[in-house]
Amino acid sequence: MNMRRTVGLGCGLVGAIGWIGAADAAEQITFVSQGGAYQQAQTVAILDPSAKKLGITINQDSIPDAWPAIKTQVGSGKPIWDVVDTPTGYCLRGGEQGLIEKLDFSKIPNAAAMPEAYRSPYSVSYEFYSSVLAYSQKTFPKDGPNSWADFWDVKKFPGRRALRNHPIATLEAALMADGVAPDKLYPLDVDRAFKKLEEIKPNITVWWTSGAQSAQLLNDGEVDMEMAWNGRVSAVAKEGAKVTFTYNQGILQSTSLCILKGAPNLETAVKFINEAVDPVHQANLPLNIDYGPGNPKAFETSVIKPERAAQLPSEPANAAKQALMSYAWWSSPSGEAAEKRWAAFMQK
């Protein structure tokens, strides 16, 4: 077939893309996404080689929050999405509203085959990431903190520290330096991560709240250690700034792909979800950006070298270290009500 590249405006702001044969494809969907560099390199992974191989166009835009949209577009009864690439928690949250559609994952033989852990009712592991404990090589030049608990002990790794102002990791962070085993954390005993929260909280010059000023206080030097994602860390690594990280006790975490309840292109929605978990699709994803593949079989192709993986957040055995995001407890009313409590935490 005659195959062009089509550009163009789109529904969003970042447009259209697809391939497209003599006659315009029919078949066509709306992909949502967080935009910048990460969308960037999901177009070059992932959404271009899925529009070539299935003659899709895909239409794309961006938003840094889908949550509030989905809920207005699928409640107007007319959604103009159709597949979302958002946090795993609004995924399932969504499900459990009638927001998103369930899948059927005989149509998705590529998302059926990856673990369980990886999949809901509703949503498609997607890419990970983590939020793991960065630290100043210029403090700690050898021997530096190496667990949350290494992160609470003052007086063993004395300097500046920085936490994230939100709940998710953070609770799982401080029940681990309590000494909770990473795979024993759910259902999150959230009286003692609180508890052990207030016993650092005099210590934390920074709660930061987003992954750009995590990026920086590092990178200037105002703090000797924080809980960052992994990706800001290496950023900021290659740009020359001499900090490091450690994925022991990392939380794993995900965005996921969902399809919105009544998606104008359902069914050209579940054939872009199989075809964008596809094993060297998602292969090619970390070799855009820090990003780890949310298909582990992307580990077995060839396209990721082992210097490469080794440096990846899902790496099998760096997963193996960490502990793995419960999306299900965070959605859940103990997930919503320890989110309503940490605004109460951080105004004392």
Contents of the next structure:
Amino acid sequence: MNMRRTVGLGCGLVGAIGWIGAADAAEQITFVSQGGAYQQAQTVAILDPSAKKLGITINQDSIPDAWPAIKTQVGSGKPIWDVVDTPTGYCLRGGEQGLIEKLDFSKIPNAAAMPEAYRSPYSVSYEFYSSVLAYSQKTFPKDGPNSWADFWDVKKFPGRRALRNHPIATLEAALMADGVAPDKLYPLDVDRAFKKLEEIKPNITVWWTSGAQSAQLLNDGEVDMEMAWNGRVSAVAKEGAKVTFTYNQGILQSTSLCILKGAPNLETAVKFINEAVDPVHQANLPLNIDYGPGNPKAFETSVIKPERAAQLPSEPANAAKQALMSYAWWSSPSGEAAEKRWAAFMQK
Amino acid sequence: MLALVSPALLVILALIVLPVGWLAWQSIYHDGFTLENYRRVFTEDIYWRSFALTFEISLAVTVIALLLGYPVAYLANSVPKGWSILILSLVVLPFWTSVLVRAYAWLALLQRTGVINQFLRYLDVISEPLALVHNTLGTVVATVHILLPFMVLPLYATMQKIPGDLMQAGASLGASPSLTFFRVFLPLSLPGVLAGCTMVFVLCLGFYITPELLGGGRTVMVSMLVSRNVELYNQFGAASAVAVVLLASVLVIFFIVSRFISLDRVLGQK
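For the form predicted together with the partner chain instead of the form predicted on its own, what are the coordinates?
So here's everything in the complex, that chain up top.
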């Protein structure tokens, strides 16, 4: 009995090794994103078409927060992932800590036309979302809050408020509320931002920690206005909640593609990245989900209808109203110090 | 004998000793030996605040759970068998529902547009919704609900073993029911009280999901510090140090309790 089980296990192992060997013959990569509706949308719009065009196999994995896993995998010396789609800041920080490969842009011609700010030596913007000011149209049927100064103005706009329990984008909003122009934010004046946040703190009912929570707060009428991600607000609005948001003074954020240091399929990974930022694939993404393409060239492909484009955070006119987040600043020592200061601020 | 228990010892070694050892190791070793993580835990304000808040909440939850749980256990103990099974099932039933589901259920009950506030407004008791959730209050309410079975079951087990004759003897000697309760029953049930309180208090120290969902971001308990340290700051060392201090506090509590009653009793063995 015991013997038979051992033999069976052995056969299974041999089979598995044979299978891995066979798959190895064709080019393949392991791609990691954040799962859920978002990863489904990009599978349809970008991953499947790219795999077909390049004749490669794209194995998918998903994790809500890739950063600890990137650190552990590369630290172990044998990463199993190749390409990750993760907030741009992690690509930069990872690059500085030797966890992310430097990209050879001569092999990524599709990124050539992208604005300088959308790229880094380690990463290419993949999609855009925005931290916007959202509010209930029940509380504010007309003339709702339209800027962070309005959000801070509890006399003119009475109501309950929520902010994200995280310094990224929140400090930017505080500075804009204090009168800093969206294109003059960086380097962030951290002291000034926290001082401004102290002002609004007593009026914040909830400091949310997940996107789902932010959507639910607005949907249930638990808060009247909050900072939230545009896609979450539009999803709630589509389901019939009387909520809306403004791109005015939104904070434009992106996830980027980057490659783990020592990735098993480096060559194929670079080929894939080039294909993934192809304008047509990129233009297909917003047809499936409320995120904007990482490559602005996508707006010139005529795949995205003008009405649809107007709803997207990275559409040029919308982008112009917003502040573009500097991930370079956030991954710098001052950025990291600001992140640590957040915990103390929350518990004071 | 050793051969018989060795599989069990191996499992314990692999599942408990090694991970906990690894955890402790990470808290003191990062590119060399360091006590930096512990220095931070013991000197930085935010850690103190979290530990203090966690102990306060745990204490409040324990006291409330005892006040609610004791009468329930007493009732279950004094009614006929069929009824006591019904009462205990009602206590244990929520136990089989996910903690996450229960946290959201409390959210639906307690929030501004929730059932309780709607009802109170309908009755005209209040004009503005009460802030029942997204604060410490909401956290305590939901945590008490989740931990109540851990209070009721040890209490019931202890009460079951108190001989009924003692009460009759008290009555036959002329004591009123309340006097027999306070002089005979209550003292005899104290080991159960201690056992239940220890269970609830210790479990509460490590609560995570409930304060995360119902605390509104301000109720930062120790377990949340652990997760923040890993997720936000990627500092496994700091997270491990917090976890080790929490583990040590639990062991200290168990040690103190063991001076008063047998630990088997707390863990429900006897």
